[in-house]
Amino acid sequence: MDTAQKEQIAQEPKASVEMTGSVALLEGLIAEGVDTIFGYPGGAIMPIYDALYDYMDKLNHVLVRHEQGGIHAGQGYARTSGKVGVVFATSGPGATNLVTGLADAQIDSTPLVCITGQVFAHLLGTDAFQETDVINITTPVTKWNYQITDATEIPEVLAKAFYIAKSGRPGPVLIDITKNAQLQKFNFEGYVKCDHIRSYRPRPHVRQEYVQAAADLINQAKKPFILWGQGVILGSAEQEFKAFIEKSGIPSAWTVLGAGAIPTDHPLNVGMLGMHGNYGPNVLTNECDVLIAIGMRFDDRVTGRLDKYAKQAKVVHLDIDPAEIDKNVKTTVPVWGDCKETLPLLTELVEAKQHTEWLAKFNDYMRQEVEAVIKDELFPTSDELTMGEVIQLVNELTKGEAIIVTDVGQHQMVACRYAKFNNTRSNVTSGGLGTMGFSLPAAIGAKYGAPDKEVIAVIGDGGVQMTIQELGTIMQFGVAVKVLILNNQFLGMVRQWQQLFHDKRYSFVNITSPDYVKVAEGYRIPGQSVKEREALKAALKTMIEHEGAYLLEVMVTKENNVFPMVPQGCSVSEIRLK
């Protein structure tokens, strides 16, 4: 009996067995192939938990320590492993507190299913104790919610929520369950997963002609540019990505969440865009008279001034979502599906070729780069240490294999400048909603996702204080995290911008922290804190090396700044390099 066999007898309806909500709750989520939960407890979830109990050794369950903490690691979870993160919250404060995730996972498109408790269905609207409007409140940040009062519905309420966050292009769902319906019994007839919605067409349909058009527009370009985002990661077209191109031969740049789909240091691989992106792919631009965008979806820190963007070249766009054609940036031809499918169909009318004297220019704007920016923060004649030549050493030790989880800030943009990624799926940061305090929980849900991966949380000073509590989950379930704090003693890209945009206005970015090295010894993890560039190769040997959780603490420069960037209001080809 091969798989498929298997798995439609498992799908086939079977005699009815009564049981609770909260029972068939579990046993879908078994179904779905579930292997890990990130919740808090509280009195409107009290009975799912209760079930829960017997059902410890199926479902493994993480206790965190926050909520949000909680669904930022489902979040590292979904964005490590390819699979749909899940989190429980109760009722009231434990669901808004997911809201900042929701968010956070809806504009990065990550699939996410979080269960909230409700208060029994009869006192809905009373504002009964720890009652929210869960749903009005999640709705602009899901991609689908739902209310349950009656047990009868989770089955299939709970199937087509799975349908929908990983389906086309994925994002988060909630499912709201009043007390009584967790409570109810009914005659559970079987799980079946669900594989259609009536309207909802989770992959358009490709085009032929459209995809002849945009291999037209490529054959005859002269100097073609690629951007590419996480829609290659999502739609797990790494692999055709690839192909296309060393066939095409295009210079190719990505976005922030798009790193590691191929490997830093490819030929064709030529930079981040964006803000803090690369000179060159940002300068050349608007010098591309072809521009193939697939899947990213022209973010503003991207594009900056819209009116001064790319207007020299043609677009094509390869996008899974129609919304995003069109949104931002005028389309000559869109390529409405899939990537994973649209790709190869690509790939079959581009001519091959090199681009080398196109190609030369990128690299000749390396060279500048490196010699005005580069050289100084990786190999610094400071005493002073930088963020930068720590995320070298890093690679230098893990040789690019690790998964970098990021906060926001500077060393987000450093890291993700400097981090070699070899793999696809080793970059996870908070992208469209900038999250501070992102980068504890996630890289928790990310080890999860990855077991065997070496799990690096890179954090700044001041994201580090707003998740700390995290570290309690990391001591209790044992969770091999290794939390590498880079401490410039500031809000380190708030005091950029007031330095360069504010006249040195520095207003309340000093922030104090406490001695890390400390809490983390109350937390019972070992670690150690470093100021001097002969003792900072040692202690990153040592904390990567170490067989579990490790903080270490690096002091650097108070001041420095993140270069290249393109001000605010600029267009990518005013991007400054000092």
Contents of the next structure:
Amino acid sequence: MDTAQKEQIAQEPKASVEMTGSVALLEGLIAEGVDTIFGYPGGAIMPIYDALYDYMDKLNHVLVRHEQGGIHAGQGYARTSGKVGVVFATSGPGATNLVTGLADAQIDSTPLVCITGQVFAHLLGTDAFQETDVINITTPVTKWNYQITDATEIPEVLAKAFYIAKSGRPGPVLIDITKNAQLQKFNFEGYVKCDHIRSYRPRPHVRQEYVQAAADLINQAKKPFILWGQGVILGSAEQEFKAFIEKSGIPSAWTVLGAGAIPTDHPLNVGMLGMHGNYGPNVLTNECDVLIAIGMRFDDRVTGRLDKYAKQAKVVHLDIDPAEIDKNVKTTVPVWGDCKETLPLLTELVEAKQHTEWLAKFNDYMRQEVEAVIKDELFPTSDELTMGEVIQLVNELTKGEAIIVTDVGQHQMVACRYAKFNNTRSNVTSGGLGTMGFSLPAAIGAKYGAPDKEVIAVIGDGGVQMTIQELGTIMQFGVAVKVLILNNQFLGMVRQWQQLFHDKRYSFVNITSPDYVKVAEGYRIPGQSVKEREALKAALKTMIEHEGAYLLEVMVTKENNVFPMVPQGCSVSEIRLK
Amino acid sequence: MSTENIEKQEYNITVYTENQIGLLTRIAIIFSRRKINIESLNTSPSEIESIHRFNIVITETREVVQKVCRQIEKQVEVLKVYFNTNEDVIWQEMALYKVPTEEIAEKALVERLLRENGARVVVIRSDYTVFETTGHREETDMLITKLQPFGLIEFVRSARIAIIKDSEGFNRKLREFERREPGHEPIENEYLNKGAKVFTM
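Coords for the form predicted together with its partner chain, given the form predicted on its own:
Below is the entire complex, every chain and molecule, led by the chain shown above.
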């Protein structure tokens, strides 16, 4: 498309201009405010990449090293920016490589629009080269998906895709576009954003009766307890949430994905829930009289054994997704709606209170936890380094201002437990799916989503070897992420379970590592490895102060366990300190 | 908790949807993911042009059915899901039976057989005859037993179709859905149901 045509579109969005499906797609992306795309070209998406050649000034395309890296980068971008992540991949293996990321985004409610190329429409179903049934493969792991075989559908379907991805409970959307549709010329009549689909009701009308019933329960409560999740962040309701807890004075604990919605050191923030969460929040779940769940979905890692979960409590559940109400925990009062809307209504009706004695109970349990677990983890007296002391030093050096992108396993639990977050959208991790290999590519996306923030990828020696090829992306695009590998020479979380529940039969958890510093050097990324306490702080300082990407490997003690722990099949109140 | 929350029984699930390729898969996998067998599935037009209607039969507890229905309703192209016990619907299934004409003409009292089972003859050929009957499962099953001695060659039964007794149709609901403001659909909840009668699906 020449400049005159582009100007025509800009001036008269309704004017009909002849263009290919590929160009219409890119125009649509620009109209949706997209600035960054993570992708990888291939045969069936070549017309789109050809069109992209003329749009390099408007759309920043980041060439990843594997489509899984691309989609995790898209997720990281979405999580830190609050915008929709956009990912390109080709047909067949390109598309199937997206599946893990789609499943991850689906379970963690991350808004994505993935565009996959597909073979020519006349070849569909013929087992053509690089043909897979992407729509059916991705149906269980997408909020919505659609195959386009005719270019005229592109603007409308793309608009629907963005609307669906980001509205209501967000999620991943995939559009599969056959090559003929990418090449086909048609009269583009401008891009109209979508704001209504009759069969899709992302936001309910909030019923005042529910809010009133919830407020009544809260006002009568002697020991109310708030659990908040990522819904607070997804709904951009951090301020509304803070106002609610500050007026009601209710102790509040977070799920892994909810971390950072209010600062770590807020006096009403009593810590983390779940299997490796804090002692007090778990034990007192079974002592509170009213449990107020906000934008969380009672995952089994949070609830432990369900038939012994908060049975004494009345449950108020605020959620935008009606399918979450009563799904795992029977709700006394469901407040169905966007919490940005429902929280202020609730704040209005709750009495201003301070639950001093009740809050003190959480602090008592915290003191016990500090004594039994935290002291040794953050300030160890043994020679070997712990993961916790590394995170503690990161807190000290970044003052809680960094974005921490974690992988999955022991280091993830340690980082989530001990990292200090001053700001929302600072904690990026694979929560629901537990995808090892998530962190490195997600950190790349996180940096694009929040370029002014320090982004630190905290990864174990297992996870880093799953997507280590993305060091190539960091090299090529000069992405200034810090890669912090906590190496305990084990697949630590599996080893911990084998130790505790399988008689220490260490079955294939012993994992060797390459020389990460040399690997990084091969990618022209500076780095170092430390194993002594005296060198640790200086090394972390070097990493953080370095302008570009940097890799730091820290050798930590091999057989540390993450505690506290709610063993699988146990109640949250049976949480173990050792 | 009422017994219907614990005891399994047949439920008729009625789903109003857009007519979209791939939606059948989206709905079917909600059941298969939870290892629930779909006993009967019918897709058809509805009272409204362009709106499709699924009739699905499963045997489950009310609690499971309710959760599954919420997952179905969550799909972007699904407008509304209702679930009803057999008492709440008028339902029918159709069955066809092929028997050898010689056997049936010679040995059976065909007239009586047809009358007693509300069956009709669809085709009579020299080699075979096809009967048709419509009704509940027991009724269509009964004719199998009766025709078995006469060398039943082929049998097929259709999916169940069901009309909800107290439904006023979908027209008014659709008009609500076409409006742009947030939906006024309530959510079913035991606690609030007790408080006010408005909270029903």
